[in-house]
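Given as structure tokens, the chain that follows is alone and in the form predicted alone.
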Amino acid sequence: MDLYLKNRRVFITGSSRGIGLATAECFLSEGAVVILNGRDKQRLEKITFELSCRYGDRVSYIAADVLSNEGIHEISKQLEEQYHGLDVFIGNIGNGKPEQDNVLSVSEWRRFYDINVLGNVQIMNKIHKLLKTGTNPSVVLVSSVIAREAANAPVGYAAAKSAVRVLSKYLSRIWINDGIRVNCVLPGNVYFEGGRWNELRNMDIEGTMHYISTNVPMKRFGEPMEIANAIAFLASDKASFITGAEICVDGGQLSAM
């Protein structure tokens, strides 16, 4: 399906591997103009490499820390000089590893809401102006299906993910007077090289797999391109009428109605 993304200019923030890199994947086999984003320069630089052999040219990156003012800054400078504007933002900062026992951690809530929440704030309070002047410009936010369903995840995580929810609704009923289509994307279990559920499972794979049996009526993990797909439609202008929306796409899992 053509998603009219051709020479779009898409930044995606984490997307050195898992969802954000085959997000950029997508766009890229849509025809965008893809700037990829992670603090692992040497990292980025390899992927770009491998990309730009199947895609051309169209791919680049910005290495910078999201969570910081200088990262933010050189973000927003490079996209305005080297871009000259932005027409899809895909926020997929996230981290949901514990590093404490205690649920109720002051320090590990307030890391997990730095690294889900206010990374996407201060990166889109900066690049606002550059979506403004893009062409049917759209942000697309990843949460996660523990967002909406309680299940075998750190709370405070899960707190941050409902707070992206929120955050997307609230965006995208004052964004659209500029013209800016927010949506969110709530991925269930996604597994791939370097994530979550492949430390998870190299500890325990009998565990992880009777939970996942268990709890996903699909049976099976979720691939990084199936969660790159949601991402890439609801940017396009497929999703024209589409904004304020979320989309969980989990296999199943999420049983509130």
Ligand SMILES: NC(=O)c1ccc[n+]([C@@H]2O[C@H](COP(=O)([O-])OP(=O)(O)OC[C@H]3O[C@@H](n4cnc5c(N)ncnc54)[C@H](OP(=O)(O)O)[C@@H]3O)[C@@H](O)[C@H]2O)c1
Given for the second form:
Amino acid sequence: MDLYLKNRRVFITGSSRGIGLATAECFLSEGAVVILNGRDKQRLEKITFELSCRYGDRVSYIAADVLSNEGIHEISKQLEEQYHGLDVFIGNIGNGKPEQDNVLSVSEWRRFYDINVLGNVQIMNKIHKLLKTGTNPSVVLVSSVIAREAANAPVGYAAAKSAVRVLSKYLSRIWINDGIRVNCVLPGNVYFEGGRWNELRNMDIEGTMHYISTNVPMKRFGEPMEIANAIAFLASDKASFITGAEICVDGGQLSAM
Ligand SMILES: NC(=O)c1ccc[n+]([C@@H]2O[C@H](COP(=O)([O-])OP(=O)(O)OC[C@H]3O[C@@H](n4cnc5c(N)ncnc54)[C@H](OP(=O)(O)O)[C@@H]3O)[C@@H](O)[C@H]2O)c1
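Write the structure block of the form predicted together with this ligand for the protein whose form predicted alone appears above.
Below, the chain from earlier opens the complete complex, with every other chain and molecule after it.
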């Protein structure tokens, strides 16, 4: 399906692997201009080279830490000076890996909020002015099914991902005054080499597969591209009457009506 994304400038946080990387590929295959992001410059260089062999010079990167003021400054500066604006922002960075056993550890809650929520808040604050002048601009934030379904995840992570949904909904009602649509995708359990589920499966293959087969009606993991497809659709003109919405891509895991 042609999503009418040709030449749209798309910036994706945390796109050097997993869901972010698949999303980059999805936009590139639709003819968009994609700017990758991550902290590891060497990895970004390698990925950019590999993608450019398939998609040409429409792919580049900004190596920057989205959680630091310098990183945010660098991103907005480069988007303004090198790309002269932005059409699509994908807020993908996030992390749910626990560092402590204590579900009520304040430092753990802070860490989850920083990486899942405040990174998005800070960056959107900076790039709002760029999006306002973009072509049919839109934002997609990546939350998680864990924001709506009590399951096996740290409570601080679930709360932070709920805040991402709230952020998306509220912002959609304000930013539509500038013509910017804001939506949210809630992935289920997504498996890829080097990802969190790969790590958990290596630690306990039987327990992990039992968890998936008893909690997910489709009895399997999702693939990064299955999440990317929903993100690209919401960001595209095919979703022109959709804002403040969310799509759960979880193999049926969400049981709430
Ligand atoms: N995987 C799942 O099963 C699943 C399920 C539900 C929701 N989600 C959500 O989906 C999103 C993507 O998850 P994923 O599993 O694909 O991610 P991931 O494997 O954790 O990859 C994270 C990406 O973010 C980058 N990154 C991390 N910290 C950063 C920072 N401070 N500044 C800039 N870049 C940073 C990483 O590169 P560097 O290390 O080089 O910085 C990497 O490219 C997250 O929001 C996650 O919470 C994932």
